[in-house]
Structures are given as structure tokens and as C-alpha cells.
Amino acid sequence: MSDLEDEADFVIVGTGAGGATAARVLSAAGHSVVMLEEGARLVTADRPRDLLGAMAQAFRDMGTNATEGASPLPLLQARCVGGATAINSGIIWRLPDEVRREWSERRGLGELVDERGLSEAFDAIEGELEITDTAPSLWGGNATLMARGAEALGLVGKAIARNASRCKGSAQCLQGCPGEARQSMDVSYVPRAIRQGARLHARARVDRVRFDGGRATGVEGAVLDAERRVVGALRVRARRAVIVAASAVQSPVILWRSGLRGPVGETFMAHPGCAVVGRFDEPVGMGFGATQAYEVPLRERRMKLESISLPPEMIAARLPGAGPAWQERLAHLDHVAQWAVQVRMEAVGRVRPAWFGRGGEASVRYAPTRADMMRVREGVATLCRMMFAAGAREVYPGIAGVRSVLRDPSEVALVEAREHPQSHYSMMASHLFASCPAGADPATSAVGPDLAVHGVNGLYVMDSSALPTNLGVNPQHSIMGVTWRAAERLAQRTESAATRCVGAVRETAASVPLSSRTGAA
């Protein structure tokens, strides 16, 4: 057994886009910071190159988490230093302006999402994380074919902006960039914060926040070994504030276990999606290029189409047929392309602790609406048409009850012929939001415009759970920009408070007669 105790000005729970950015800003301002991460600190060079091995190391429960209900929806979550940034493709989107205005005007976030201030934060992040559009030379066959299909249908697509200007096209983002070109938090802001004086404790699971007189004073939990067995108690004190940045699933769980209720966990939102696979006469070469390099934003239709490359062992599972038919398609695996649709769903779910499970486990209830599923169907049909427009000889829509192999564009009508329930699609959700939403009204929001938990001193939430609505774009950059703004303001307020305190002490000392001070000394 090995207990862990520590103390700092700020204790940050989680090392993903939110937690690492907060650590980077606060440590740069001269504050002492402790970062706590439930997962391991992985060495990129030692991470398995096969996706299943990588998932076993870095994904929460190897990607098997799912919503509850009649049609479970897989929820992809990271559990490692760097959080989701260590297992995603590094896609960068600034917060859409119409969303920013809604947050400002309807949610009362005002200064937090001020256009100029937020733009300056994005500029700083983009410069530090080497963000650039993916060059066509790094698209690979998968993205190049998608661009061809989009152009043929008159759809406006573009190269994906990513935090990987030195990308070599290894198509291994999900396993951890082998050359660390992608500036995920585990190779950028976490080590930067450490250089600035912050401390990191990995395999340190936080179960709850500790309070004293209505103020957050620290956290407690467990120290884990490599097999996730408890080997000690965790107690870390926060002199100024606790910042929870553990994800849209785990953050509300921690707050619930800490006794906080109200809107906490009541407004879970997501971007579920699914993929379409196509077979081409020409080699596609999915093993080269950025994992995700090209996208077709369709914001007016509440969806986004993306190219996404997977390693052979994963894409082979998407091939239809059995026996000789499946083997024949497997023999031509290098001729296969895969594109996905992410839907900005209207559905709102709920997150609660799984009281009878292991510490930190969550219960998530979430069910897409009928309108959401209509958009999924529309997105799949659009991808199928793009595949044929790009020259596919076969398209595999992946919908139960629909012909598994389409060989002519006219057959896409089979996808659209009727509504399909969620259970008929191979769907998953990777962008999770809004379970601890920010807003001025405590009745409808868990945290205020400064991301401080309503009614509690010294407790903040700075991750995707604090984003008050579904974005419709990849959230990493928005999380970082909003967190940067909140952390900057927190650092300034804390510094001002400390300056006032020092000033008051000096003023008091100056008012005491020198003889009295000397005698006291």
C-alpha cells in the first residue's frame, strides 16, 4: 500500500483538453499546480501499433462503455494522460460564431466568450500547438477519394485543420502519433506545465471533492497500480481551488459523489455517428495519410462528414458477407475507403454515478430522437452517393435490414425507403458535452460564467461538460479556448486577491508602532 498526499494552489482533476490547458495557464502565471490523472502516463514510442492493443492501454474499459437502455450506444472515452487528445485525430475547429453568440446572449456567458478575447486565446493556442490545414500530400487515398466524391455532388468540403503541422502521414493518430507530431496534451501542455513547475500524478483516481464550510479544499480518491487495483489512498489539498476536468461523463459523477445536485448531469449531449465503407477498383492505401484529413461541414443539416482511416484489423470487421465472399473482399482490403457522419443531435441525456459499480463508473441514459435518426439516415445516404460519385464499385451502408452490398447509385434509395431504428446502425459517440453546463442562471446551469460551480467557493469545471450546448463541430479547440479564458481570469483574480491581502498585511503592520512589532518579534 502506498498513500499519496500533496498540496498546491490549484488541484486539477484530468489532463485532457480542459485540464491540461488550465494547468498550462495557471502554472505560467506562477501558481503551484497539481494535475491528477486516473490513467497512466503513456510513452508514445512504447504504445502498441495495433489499435486493439492501443485501446486496451488508453481507452476507458477498452472502448466498451455504452449508454443504458434498449439500444446501447457506445461511448468512446480516454483514460490516460492527455485524455481524449491522446486518442483522437487532432481535429481543430474554432467555436462557431452562432454558437458563441447564443452562449453570450441566451446563457449569459458574456465576457467568457467575448469575441475578441476568445479569438486571442485561439490565436495563442494555434501558435503553440502548430495548427495547420492538412496538406493534400498527406490526404492519402481515403481523403482524396472523399474530396472527389464531394466535388462530384457539388458539396463544399475542405482540408481538416489539425494540431500536427509536422505530420508524416502514418495514419496512426488513434494509437498515438509515432513521431509525436500531433500536439496532443500528453506531449504539449502537460509537459509544458511540468516545466513551469506543475506536478503530475498519474494512476490517481479522484472519487470526490472535499469541502470545509462551503469551500472546496481538496480531493480524495485512490492510488492505482498498472492493473487498476487500489494500492493506496489519495488526498490532495487545494489552497485556492479545485478544477474538475474529467470529461462530460466523469466530471458530473465526481460532483454527484461530492454531494452536488441540481442541473449536474442532467443535460448530457453528444455527436453520435456511423461510417460507410466502399470498395474501389483502384488501390486506396488507407495505411498512408492523416487518419482524418478531409471533411464536408453541413451545419445547416446538423451534420458533418469526415474521412477516417482505420488499421486493417478494424476495417476488416466492416466487410459484409461470409465464407468465400468475405474472403474475396478481405483479399482486396487495400481497395477499401471509409467515411463517417457525425450528427449534431437534439437528444438530451442524463449522467449519474453507478452506485453499485467500481469507483468512478457512470450510468448514462441517452436516446436519439426520431429527428436525430432521420439525420443519421440522411447522412448515410449522402455518404453512399459520394462513394459512387467517387467511383466505388460496391458500397456497404452497414444498416440492418438494408441490402448489405449496394452496386449501383440507384440502390441508395433502399437506405431512404423507410426509417431505421438506432439498433439497426453501427453507431458510436465520441464527442460528449454539456453535462455540467455553464450559464448565469443556477436553475438551468451547474457552473457560472466563470466556470465556478454555483453556490460553492473554490470549485470549477473546465472541460466539455461545461460547454452549455452541442457544438456541431469537433470540440477540442472550443474546450481549450473557453478554458484558457476562464483560467486566465481565475489567475488574475487570484493574483489580485493575493496582492490585496499582502497590501492589507503591510498596511496593518505599518499602523503598529515599531516598538510593538520589535517586541512581538
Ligand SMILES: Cc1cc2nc3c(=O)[nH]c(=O)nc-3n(C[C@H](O)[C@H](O)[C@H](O)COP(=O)(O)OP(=O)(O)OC[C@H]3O[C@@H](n4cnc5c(N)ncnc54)[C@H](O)[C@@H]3O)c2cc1C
The other form holds:
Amino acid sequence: MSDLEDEADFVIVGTGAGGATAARVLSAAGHSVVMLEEGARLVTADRPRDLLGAMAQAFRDMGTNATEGASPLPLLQARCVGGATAINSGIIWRLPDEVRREWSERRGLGELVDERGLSEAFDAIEGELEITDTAPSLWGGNATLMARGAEALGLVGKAIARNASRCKGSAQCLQGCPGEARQSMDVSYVPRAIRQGARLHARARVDRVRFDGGRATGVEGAVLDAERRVVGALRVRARRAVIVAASAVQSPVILWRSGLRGPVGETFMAHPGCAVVGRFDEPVGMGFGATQAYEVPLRERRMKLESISLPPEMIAARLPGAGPAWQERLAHLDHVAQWAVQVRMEAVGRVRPAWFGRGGEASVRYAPTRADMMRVREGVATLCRMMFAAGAREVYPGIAGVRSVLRDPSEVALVEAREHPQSHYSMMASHLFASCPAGADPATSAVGPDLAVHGVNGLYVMDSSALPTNLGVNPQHSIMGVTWRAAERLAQRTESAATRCVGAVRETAASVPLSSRTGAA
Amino acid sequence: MAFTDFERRWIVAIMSAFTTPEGELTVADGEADYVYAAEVMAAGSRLKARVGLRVAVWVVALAPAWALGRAQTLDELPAAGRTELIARLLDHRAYLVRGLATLLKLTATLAMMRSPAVRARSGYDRAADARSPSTRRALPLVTSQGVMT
Ligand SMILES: Cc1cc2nc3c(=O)[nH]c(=O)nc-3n(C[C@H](O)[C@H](O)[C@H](O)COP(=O)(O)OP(=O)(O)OC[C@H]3O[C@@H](n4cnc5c(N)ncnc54)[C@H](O)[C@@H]3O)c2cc1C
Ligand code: SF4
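Show the same protein again, this time as the form predicted in complex with the named molecule rather than the form predicted alone.
Every chain and every other molecule in the complex is listed next, the one we just looked at coming first.
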């Protein structure tokens, strides 16, 4: 057995967009910080370039997790230092102002998402993570053709802003950036926090939060080996607070396993999406250019269209059929383009710990509404039209029951001719939210305006689960910005409390009993 | 969850049947390690997905019986018959069948593209040689700084 014991002012569970940002801010303020991460710390040079190896190393459960029910929706997540930022495309969007205002007015988060304060946080993050618009020289054929298609249909698109100013356009973000150009958390805020004195324990899975007299005092869980077998017990004491930042799926599971109930896990939201593939006579060269470089935001229609260059394994599987026709298309992967639609769905789901399975496994219920599915159809049809407008010879809409190969723009009507159930699309979701939503009202929110769990002292949630709703834009920047604000305010509060007790007892909050709706003991 | 010997045989029979020797992009015997890909998928997945992968292998391997009414397993069909049947399963009206066949197709492509030779034949990495420069030059580019031409 190799047990692990440690102690710090702040114990942070998870090193993704939320956890790493919290560690960066709190360690900069001079607090001792321990980061606990279930996945491994990856060495860039050792990250496999083939998708099978990359998935085995960095994806949570090989990307096979999905929602429950008759039409499972795959949920793509990472399990490694850096969380999903270690495999994402680096797209950066500030929190849209109408969403900010809604959170402020309806959720009582005015101070947390105060316009000026949040804007300063975004400015700081954008400077540190080298945010720039993707230069035209890095668009590659995939994004260039998408721009051509959008323009032909009169849609307004733009270069995607990313945290990768030194991007070389290798289209390998999913396997990890080979030159560390993309400023994912594993190469930015996690090492920065370590330089500022934080400690990182990777392969350290937290199973529950420990309480003493209504106050979170630490966490316990398991130390894992490379095969994720348990090789020891984990016990880390938090002198000031535990910050759960394990993602919109895992954070509510940890809180549930810790005895917390109420709205925890009750309001899971997402931006599910699907892709359309097209074949062009001219070469496209999807493997050349930034993974994602061009986007058409359609916020009023609750959707966003993006170019997305994926590894050949995924594109090959997405081409229709089997046998000679498939092989003919497979032999011309350099002529294939792929664009996706992500929908800001109105559906609200639920997350719980799974009944059986290893620690931390979740059961997610989520069913898109009819209106959501109409938007998916509208997005797919728009992408098909854009493909033809850009010059595609064949378009593969990827909807069961619809002709798998469209050869003429008039055939897009087949997509629109009727409604298609979710199970007819190849959808997936990687933008997940709101399972421990923030808000002033404990009846409808799991955490308060400072992201502290209602009714518990010394326990915070700072990740995608704490955002009160989905956004309609790519989420990592909003997660980092909101976390930055909350962590900064926590650091200030802790500092002022600490100076009041001049070097004596390090407790900041008086112990109060847990509220009756928390079963924690 | 190790696959049994006959399951391994089925995996090879199923996954090699996505391609035929007559097709444009061929995969020679031994060029793609399908069993390895299936084992890596299973080892890294949750119990539910591991069971799903095994169910997929069984459902497709036994498809000649339930889909064609023949007392055979897929590996006992002639090569062309295997490919034809798999293509039908990929388009099956039952979501479960379609989904399981697609899972095996993805596993097959994960194995195929691990082979540098197969990947090279796909053209994915074919040099970009300043692709479609005319297209690129003709486009006004809208960025957050404004329109660039
Ligand atoms: C393929 C992909 C592409 C994406 N592209 C973009 C993009 O371009 N732009 C964008 O804005 N967003 C993108 N996203 C979404 C974005 O990456 C996520 O929304 C964001 O990373 C979520 O941050 P988080 O902190 O909530 O969780 P995560 O980043 O998922 O981090 C949570 C961390 O907690 C760890 N953890 C979980 N449970 C435990 C436990 N019990 N004990 C210890 N550690 C635990 C996990 O291993 C993980 O490392 C993408 C996501 C994916 C999967
Ligand atoms: S496209 Fe390639 S070089 Fe650019 S950020 Fe992604 S992995 Fe890095």
C-alpha cells in the first residue's frame, strides 16, 4: 500500500479549467494549496499521436460514457492533469453579456459576475493564456471552405479566438498539443501554481469530503496506479476550505457521496452537437491547420457552427457504409471536410452516483426536448447547405433514415422533411454545465454567490457545475473567469480573516451545523 | 476482461470485413491489430461499456442467424457476404444494432489508422502544398479586429 496524507489551506479536487484556475489564484495570494487529480500527469513528448493511444491515456473511460436511457448521448470528458482542457481545441469566448445579466438579475450573482470585475478577470486570463484570433495562415482547407460556405449563404462567421498564439496548425489538439502552444491547464496554470508553491498529487481520486461540526475539514479517497487500481488510501486535511472542481459530472457525484443533497445534481445542462462531413473535388487537407479555426455563432437560434478537424480514425468511422464504397472514400481523406453544430439545449437532466461500478462513476439522465432536436436538425441542414455552397461533391448528413450520401443541394430537403429522434443522429456532448448551480436561493441552487455550498462551511464548487445555466458559447473561458472571481474573493476574505487573528489559529469560519437538507455528518 | 479465443476470431472476422480486397484502400492481413484495439477499448472503459463492446461482438458475430436465418456465425460466411451484412447492420432500423455495429466500426478504424502504411494510403497526411490558395485569397476574413482581406 502507498497511502497519501497531506495538508494545506486549500485542497482542490480536479485540475481542469476550474480547479487549475482556483489553484493559480489562491497560490498567488500566498496560500498553501494541494491539487488532487484522479488522472495522470502527462508528459507532452510521451503523448501518443494515434487516437487509440491518446484516448487510453487522457480520455475518461475511452470516451465511452453516455447518458442513461434508450438513446444514450455520449459525454466526452478527460481524466488527466488539465482535465478537458488537455484535449480541447482551445476556443475562447467571454461569457455572453445577456447570460451574465440573467445570472445577475435572476440568480442573485451580481457581485460574482459584476461586469467590471469579470472583465478584469477575463483580461488577466487572456493575457496569461496568449489568446489570439486564429491567423488566416492557420485556417487550413477545412476552415477556409467553411468560410466560403457561410459567405455564400450570407451567414456571418469569424476566425476563432484560441489560447494558442504559437499554434503551428497540426490539427492535433485532441491528442494534446505537441509543441505546448495551446495553453491548456496542464501546461499553464497547473505548473504556474506549482511554481507559486502549490503541490500536485496526480492519480489521487477523491471519493468524499470529510466534515467536522458542519465544516469541511478535508477529503478522502484512493491512490491509483497506472492501471487505475487502488494502491493506497488518500487523506488530505484542509485548514481553510475544500474546493471541488471535478467537472459537471463528477463534482455532484462527490457531493452526493459526501451526503449532500438538495439541488445537487438536479439541473445538469449541456451543448450537445453533431457533425456533417463533405467530400470535395479540391484537396481539403484536414490534417493541416488549427483544429478549429472558423465559427458561425447563431446565438439567437441557440446554436453555433464550427469547423472541426479530427484525427483520421474518427473521420474514417464517420464516412458512410462499409466495403468498396467506403474504401473509395477512405482513400481520399485529404478531400474531406467536417463542420459541427453545437446546440444550447433547453433540456435539464440529472446526475447521481452510479449504483455499481468503481468510485466516482456517475449516472446521468438527460433527454433533449423536441425544440432542441428541431434546432439540431436546423443546424445539420444549414451545414449541409454550406457544404454544397462551398463546392462539396458529396455530403454525409449522418442521420439514420435519411439518405447517407447527398449529391445535390435540393436533397437537403430530405433532412428537413420530417423530425428525427435523437437516436437517429450521431450526437455527443463535451460542454457540460450547471449540475451544482450557483444562486442566492438555497432551494434552487447548490452553491451561493461566493460558490460556497449552501449550509456548509469551508466547502466550495468552482467548475462548470457551478455555472447556473449553459451558455451558448464554448465554456472554458467563462469557467475560468467565474472561478477567478470567486477564488480572488475567497483569497481576500481569508486574508482579512487571517490578519484579524494575527498568526494564531488558522481557522477562518466559525463551525456551524450543517443545514437540515445536508445529510453530511 | 480478456476476450476468449473464439471472440478474438470473431473480432478479426468482423473488423476485417469493413474492407474488401477489391476496394481502393485495402488493409492487408496483419496490417491492423483489431484484437489489440478491442482490448485497449475494453480495458479503458467502464463495466457498462466493456459489456457493450462484448455484446456488440456477439450480436454482429451471430447476425447471420438472426438477420439472415442461417445457422452460421459471421466468420463462416464468405468474405463478400460478411461485408454486405455488416453494411446492413450499420444502417439497421434498430438503434441498438446500428449503435453496436458503429462501435465496432470505430474500433476497426482505430486499429487501421494505427498502421502508418494504412494511414498513408488514406491520404489524410498528404502534403497540403498551399492548398486551394485561390480560395483562401478570395475570402474576406472576419475577425474580432474587423474584416481583413
Ligand atoms: C474534446 C473536447 C473539446 C473541447 N473544446 C473546447 C474548446 O475548444 N473551448 C472551450 O471553451 N471548451 C471546450 N471544451 C469544454 C471544456 O474543456 C470544459 O467545459 C472544461 O474543461 C470544464 O472544466 P471543469 O473544470 O468543469 O472540468 P474538467 O476540465 O473536466 O476538469 C475536471 C478534472 O477533475 C478530475 N476529477 C474528476 N473526478 C475526480 C475525483 N473524484 N478526484 C480527483 N479528480 C477528479 C478530472 O480527471 C478532471 O481532470 C471541450 C471539451 C472536450 C471534451
Ligand atoms: S492545432 Fe496543433 S499546434 Fe495548434 S494548438 Fe492544436 S495541437 Fe497545437
